[in-house]
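So this first bit is one chain, no partners, the form predicted alone, shown in structure tokens.
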Amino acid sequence: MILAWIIIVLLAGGLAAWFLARWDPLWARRTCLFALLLDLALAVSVFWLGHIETGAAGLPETGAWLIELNVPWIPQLGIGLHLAVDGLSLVLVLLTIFLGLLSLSSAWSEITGRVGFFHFNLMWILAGIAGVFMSLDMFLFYFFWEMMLVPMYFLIAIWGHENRQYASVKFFIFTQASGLLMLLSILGLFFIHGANTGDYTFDYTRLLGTQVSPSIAIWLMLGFFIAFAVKLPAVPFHSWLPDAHTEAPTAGSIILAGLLLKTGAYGFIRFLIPLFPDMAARFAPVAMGLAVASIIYGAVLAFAQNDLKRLIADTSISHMGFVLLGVYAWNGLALEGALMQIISHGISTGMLFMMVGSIQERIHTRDMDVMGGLWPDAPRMGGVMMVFALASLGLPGMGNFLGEFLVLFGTYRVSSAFAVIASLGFVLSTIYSIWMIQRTFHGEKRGGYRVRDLSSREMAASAVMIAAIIWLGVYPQPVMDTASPAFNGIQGAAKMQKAPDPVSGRPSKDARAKSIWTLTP
């Protein structure tokens, strides 16, 4: 029961906040400070486990469940609830538990009416995404993959900026269209199942390996590919994503970045390829050149911003376009990079995120033109800027370079071109990372602000997160080898006898050396 114990932690945590608020605002923050920290002890506690049951020094080599809750829901339907972590998810629930702390100490002071209602809203956004990383029933899935969004679009149409109401609505249509898409193809693979075998379930691994006929499977594959590409988001579904982060509160655009964005990715590893390989080892191709082309184009809009959120924003479509290309590349370095650059990419641009709502609450004002000569009133913000745009823009020695790089050198081995041309997004993101601290931070005091340097708290949570992220710079083997036997067995779930080649789409002469779904030794 520990899976359902961490979503019931934070479902509950959420009720007790806007109960506990009427009387004292500061024991909602308080609340789901504990639950949160509950959470990361149960998370922690399955990590463990995972290493006790297996009587080793490691992890399970073959994918193995780590833990499992598997209970009837409404089994007429087959429908259950079917959780369980392997190294991929519990990373990914760790990644969730603590960008929640992060999210939370950056609202502790800067949201101050209904304080109540919007923990409620931040705890049960948690608790969705965890339920998206931990569901191995199709139907849970959807359910959790919902659930995320309701309480999303109030944090943006509530506490919001200028034209929350605008960006919420989008944001809720975007991602609402498409995940009814997904939920057809999901309607569809149980219904085919059920015909094909007399089994009628919704359960993810029952359904594996599903006979479906090349017509029907590119449009069932399609349905979840669209889902899980607006939320990446990849170009070009990724128009809701800077008007969403710009108007959310500091807390939401944390949540955007670091954990919503990343469900995309999990269901592109977890559920699109396993369950369709054939068909989307023909479609590669298209998703490789959309990966590139939102990488280039990412950067490229960065540039025009004069909104430093927005800015940031547009960075986010360029760095998960590394994740996309690294998951069809589909080999263990290309996986493994795309799992380092999901975690880096989350602490990085949440701490920008957070910097950004710091100086917007204290100078009201997101404009980079009436900015510049920051530093001198507010070192310690400037230097942890600093950090992270370095983080962002791929220094060697923190864990953003590493992600990139490892998916640049697994690409390298299915398509060089595609390698290529996405190396560029290192030049891209080099020259406008240092020009937005160049005009944040230096050169000439255009709007004659004074800023209040960074509190003691702000400081405790830039300081643990620098340290994560050169932590995962310089030493990421723990990561890699938590993950690395789930990754073996979601590839295998995958594997093709002879594959066709990703650019070509002609079966390769040498499949264990060119084939995306063979696995690398």
Partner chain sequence: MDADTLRALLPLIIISATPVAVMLVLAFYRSHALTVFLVLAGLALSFASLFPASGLLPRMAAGLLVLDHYSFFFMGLMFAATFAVALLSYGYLGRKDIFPDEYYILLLIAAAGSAVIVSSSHFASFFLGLELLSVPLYALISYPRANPRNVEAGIKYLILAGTSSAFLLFGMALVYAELGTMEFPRISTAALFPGTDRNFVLAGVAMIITGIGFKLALVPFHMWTPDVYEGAPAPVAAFVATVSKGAMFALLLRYFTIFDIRRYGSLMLLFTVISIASMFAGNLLALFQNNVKRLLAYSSIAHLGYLLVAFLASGVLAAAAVAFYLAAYFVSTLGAFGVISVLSGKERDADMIDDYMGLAWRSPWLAGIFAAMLLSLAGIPLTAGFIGKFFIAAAGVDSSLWALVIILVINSAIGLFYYLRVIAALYSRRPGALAASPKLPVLGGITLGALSVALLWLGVYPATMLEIIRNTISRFF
Second form
Amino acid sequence: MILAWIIIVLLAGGLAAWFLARWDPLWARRTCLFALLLDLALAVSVFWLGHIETGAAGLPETGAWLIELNVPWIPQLGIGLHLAVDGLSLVLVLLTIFLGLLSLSSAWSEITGRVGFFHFNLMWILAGIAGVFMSLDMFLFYFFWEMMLVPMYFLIAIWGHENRQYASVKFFIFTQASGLLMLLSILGLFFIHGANTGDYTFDYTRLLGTQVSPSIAIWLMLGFFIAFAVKLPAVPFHSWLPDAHTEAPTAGSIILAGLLLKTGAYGFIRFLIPLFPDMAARFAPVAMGLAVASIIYGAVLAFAQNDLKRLIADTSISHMGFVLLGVYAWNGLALEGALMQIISHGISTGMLFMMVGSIQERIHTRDMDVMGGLWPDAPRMGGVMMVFALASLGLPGMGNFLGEFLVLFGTYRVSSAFAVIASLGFVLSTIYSIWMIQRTFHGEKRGGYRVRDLSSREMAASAVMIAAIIWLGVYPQPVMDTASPAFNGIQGAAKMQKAPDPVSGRPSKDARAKSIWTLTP
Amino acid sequence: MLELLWLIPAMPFAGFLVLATAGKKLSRTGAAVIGAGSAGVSALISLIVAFSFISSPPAGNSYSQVLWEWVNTGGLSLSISFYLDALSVIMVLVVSVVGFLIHLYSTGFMARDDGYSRFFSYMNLFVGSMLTLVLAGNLLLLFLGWEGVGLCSYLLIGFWYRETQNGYAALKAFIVTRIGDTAMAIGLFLLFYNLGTLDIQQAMGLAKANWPVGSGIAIAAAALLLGGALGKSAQLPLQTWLPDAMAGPTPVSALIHAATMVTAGVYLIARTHVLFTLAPPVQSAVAIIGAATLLVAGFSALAQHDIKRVLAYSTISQIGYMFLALGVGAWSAAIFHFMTHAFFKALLFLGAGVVIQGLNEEHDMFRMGGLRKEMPATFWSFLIGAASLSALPLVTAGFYSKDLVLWDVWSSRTGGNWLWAAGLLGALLTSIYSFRMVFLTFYGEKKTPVTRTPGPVMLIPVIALAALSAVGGFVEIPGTMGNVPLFSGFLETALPKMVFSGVPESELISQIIAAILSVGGIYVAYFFWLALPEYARDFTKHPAGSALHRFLFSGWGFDWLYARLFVRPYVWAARVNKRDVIDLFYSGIALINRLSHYALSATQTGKVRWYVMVLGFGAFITITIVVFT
Amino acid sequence: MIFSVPMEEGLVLAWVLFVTGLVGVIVRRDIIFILMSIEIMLNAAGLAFVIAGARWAQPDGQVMFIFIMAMAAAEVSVGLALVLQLYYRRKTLDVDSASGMKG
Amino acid sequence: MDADTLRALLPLIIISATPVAVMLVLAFYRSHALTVFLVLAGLALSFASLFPASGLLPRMAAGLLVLDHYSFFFMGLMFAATFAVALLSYGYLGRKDIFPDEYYILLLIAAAGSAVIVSSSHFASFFLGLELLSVPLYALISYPRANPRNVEAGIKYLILAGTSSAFLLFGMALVYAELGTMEFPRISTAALFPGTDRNFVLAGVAMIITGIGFKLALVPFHMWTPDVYEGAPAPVAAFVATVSKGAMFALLLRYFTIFDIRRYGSLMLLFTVISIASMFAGNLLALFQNNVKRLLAYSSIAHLGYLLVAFLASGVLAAAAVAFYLAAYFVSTLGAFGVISVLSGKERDADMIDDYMGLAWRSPWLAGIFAAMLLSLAGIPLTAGFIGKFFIAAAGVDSSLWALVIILVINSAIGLFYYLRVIAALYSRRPGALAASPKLPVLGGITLGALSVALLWLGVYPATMLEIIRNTISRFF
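Show the form predicted in complex with its partner chain, please, because up to now only the form predicted alone has appeared in this conversation.
Now the complete complex, all chains and molecules, led by this one.
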């Protein structure tokens, strides 16, 4: 029941904030803070409960669910309120709450108009995202998947910057249309499973084994793929991201970059590949090609921008390309790498957006041609921005590096060509990150403005995040131990054949003789 | 005492943390004490560790210390572990001692500069990363140090961030080295895929056991690691960033771009020598690249005006020697040359720093002169450094190391007369440009007044390094003069012995020839730039001469080539696609919708009769569809 | 003797009447004439019903025709009331004047 | 006509008796509040009478009407919708301060007509119900007669309805001429044996479809919709959009499912073409529409297109999908028009988008309800529309009408744009024309509140409605 409470607390917190804001906006912020902290406590308690249930041996090895809640919702259609958490979902829920706190702190000073409604939307997005990470009923997953959109739309449309109408509508239509395609795939799966076994249900665990004829399976898989690729975003479907990020308020961008993109990645790992293992295997080269294209294209696009926020938005395209690559490499290493990349990208890009937000608060523009020479006035902001710019270019010692490297280690095992092209991304990411720092903080001062440095509150938040990103880079083992049983479970569920791990000595002759494209975990 | 090993890199990192967080509140002296202090303590500990390693060598001549488990998932098990053997003892000694001296020097050099604590935090971070690189037990930790060092070189080159030129130089350095690092990363993937582990000793053992000499995998792995080494050690074709890196403060150039970072590539090849022995073509490529680089850099150094750029090109050239030695399998000779080079090149940079500050930031040698009397101490130590660089026979450390390299090249199985000849030509060029520099800066009449004389804290390191440059060579007395191979004996525990094919007495011949060339070079420099300076000047006026001068000045036009080949196309491609061409596709769809809206709403004319006509027409179509299909 | 006009001709007559009514509605501009044309169409339908009823010798056709007449009357009365209002407003009977709403 | 049939006919009797009672009361005492009270009481009574009568079903009444769970479900839906329309009209007409003596009578007669249509099984009862519904609408659409637009709308609707009735009748006549019977059940079975001259029957059916198509405002016959919705008063527009379309679709669904449309390739093709055309035309026409009423008109055309997708899927699941979707569509459309009528002032309705600029910051509740209704029409979760669209897609996928379902997805994506345009206006920062923050009328507020609760209830926990549908609609098959 704790899982349902996690979502309910967020929803109730949002509503309460909306009403309380009428008397005193500060109370709205405090209720949200309290709700998030309560949620954090709940999520952490899930962690310990997981331990107790499976004895001190730590998390269950076979990826069984830590905690499960299965209540019938619409019995006529076989829809149930099926929430469950394993290592992977738990880590992502914790990330949701963590970034929720960060966005709350960034909105503390930035949002002054209509505070109540803002925090209502903020909390409901977080509830939707937490719901996506926890739901195991395909209908419920789709329900939360769409529910995230509306508050996010309001966040961008009302509190956004100049071009917010266009950006918010574009974001909404992109995600909604692709979501509907996913709905068709879910329904197709529902009916085929029903026809095969007579058991009409949307429950993920029961839908896992459906035998679908390849000619139909390709379309069902494509429906899921497009929905998750739009959300991820992979290259051909990415053009909503720069607009939405640039126009969203800082808190919105943090949630958009930190969490919404991750729901797409989570969808790939949890739903797409386990449900259509063979089709995903055949589709893997195309998907990995798109992933590599996103890495390169995102980096080149980022380098060309002169709007600072748009630049950071484009970097997300590049970083998410690594996640897609890792997911479709579909082996232990690559999945762990994808998870590390998800978490560290959430933190680093979230902080970059926070810094851009504070820059914009001070000089009221995002145009880099006007910026320059900010370092003398604001060395602390420069330092923090530098740290996270370095994190985004994959400097070792920080989470992003480990994420990208593990992904490439895993991908190399599947297909070396993709790994080599993808590692080109290191050079390109260096170019845009350093170029960004050069044009904003270094060089002579172009605009005639005085910039005050970070306040102690902002500095405290940044310090926590710097510690987090470095802790992820230097000692990621706890995160990996939480998630690895989940990945074993998922890989087991996907019933993929296991290639011999190159333990010591050369991998067996045949492992290398097989065509390079076969998907080996 | 070997347990203190982890303290060596930990101290500078701690210094960095203190300075980065509390930098603003510290006074100048406080920052200096912490900065130089942490480097000093690290140097002290490394001396203690080295002494205990040499006096009572641990089992198997190596000691490894595991701190904590870094990554253990899906077949990849790595830990933060340090590995100490003879090779890394020497590297640690050189890095920490030279580093400490340079820290001491920069407390004086940077006295008048704001951002004092920021400078020392970056320097500490650099020393920490370099020590991690040198001591790393597995390749991924080595890569961490490798990138950390690249980052610090970016931060320190662009330390005076106000001028955008420095920013661009730092950007260029970081990107070019990053290209090399990517190659190395791919090498890591390949090694892990094929060997299953990244622990260096394990990997090398497995490689030797499983891979036949000359197998494709070994060649690929060695080539990729070589790519990484080329980027970091500024060898052809990735050497363009080092001359521009002189935009940073001089102690930075001394520490990073002379003594330590640029030799990281040498260390990497030495550490993974097993791979290179398994891939002979790649090893000979290393030799050829080394030879080519030392010639290119040597010639370019001749035409430079800025004193620091001369030293930069000279560094590239000397590292070319080390690569040459590695290429022919003379592992210990390369490391020996690395050690001596670290001493005299750091000395030359620090001397240049004193000169530049004395003439309030005057870099052009042709506007210096006659400083012999003004700064005697600097002059003498600078002279020792230059002599050691040009391998003045018997007296200087440079002689012992460079001649050992030359002789090994000549007498090694894979070497050859051509490589040896290139080495000799390079030796000649070296002595010419080093003494050209000495004569231009310290001899002739004084062109700019000296405004600032160096304080004691700057002179002590210079003098210490001068001593090391003179004495440093006696560690390895060649066969012809008593044969006291202390240094290579010590290194044998870590690196394989040199395979001789030539006749032993040829060593004397090569030493004599090298000595003649070195002295001859000094005379040539004296002739052109002191006795008949106008002869050199009108040589450059002559059209062919000036073209050659410009060609050499620009470092053989690599910058020009790369700008056209890579930089401009990439910038053009980015700018062309700024509006994101894929977005046009989606706005096209939106346009179609808009047009069809206006077309359809035109049908809503408001006239009833038109509505009835449409109704009738609709009925007609319905009937035809129903009846006739 | 049941005078039997063959059904097809009857229906053709009804069809012709129907089409004239339809054309009348489309072509004429005066509202009164449009209302009359609608009357023609409805009567054509009624005629068709009567013919169908005759063919099956069931009274249903004629009953339907009575319904149709009643409905036509109701419709015309409301229509004429609206026409009065329109004339009161626009002082014209041209139906195209009643096209304020479009797009 | 034994006692049981009479008791079964009770709802129809009550709904017909109420207007008479209202007329009598009006003759004595003309008070708006009393009239409305009586009307609401009548509607509530007829709705309540559905439950006792449902025990006696199914039963044929005089060969003209078939009273079974199917028709009772839709009758209930019609009465509830009329109840809501009446409540909204009270506030709306009150503000126009003209004495609406005959408005409610016409409304009740139209409701009675829709009840007759829903339960008709004979051409005559179908025609009777259709005219009972249409003729009062002519007057209702042009009701206030104050501004010229109402009269114009009324005349347009009259002329077009007249023409389409003629088509319908002529079609019936042709079918009757050929098959000799006017009962729907026997027609659907009669049409099967080869003897008859198929062309006449098919032509007749086509003309009937034209008449029905006009009433459902499907594409080739939709031209009247925007002008009538814009001209008519908001509650009447809501009535036209919901009751008249709903009743007609219920009839279409009943007889074409028995008729088993899938066996007739030509009818399948016709309805597919109409459905696709309606979806595209409805959505595209509404994209950049600045008049909210016209926008809702076009959106209702598109929604009928979606309904046709489920209709074409045909089967138990499809019928349930249509029933649920109609309920959701009713709630959303009534809610949307309800907000418009609540906001409409004395001289003109609040139908331009500029009137709604920044409404959210002056009356957040009203804007919230309007946004929820629009989101439901767009098919976004937490609203009934989402479950409705999900159901339609399920029906489509079940009978693998892949082309139609893909077009459904594309169109709902296009449709998002104009719903979001209105919502964006609601929550935009610039203040709109309706500067004064409208005082929320009590009665109107209650109806809107009830409607939004229904919306959320259907959206979040549709199991109860599905239960009702299961033992009413599905029993029919």
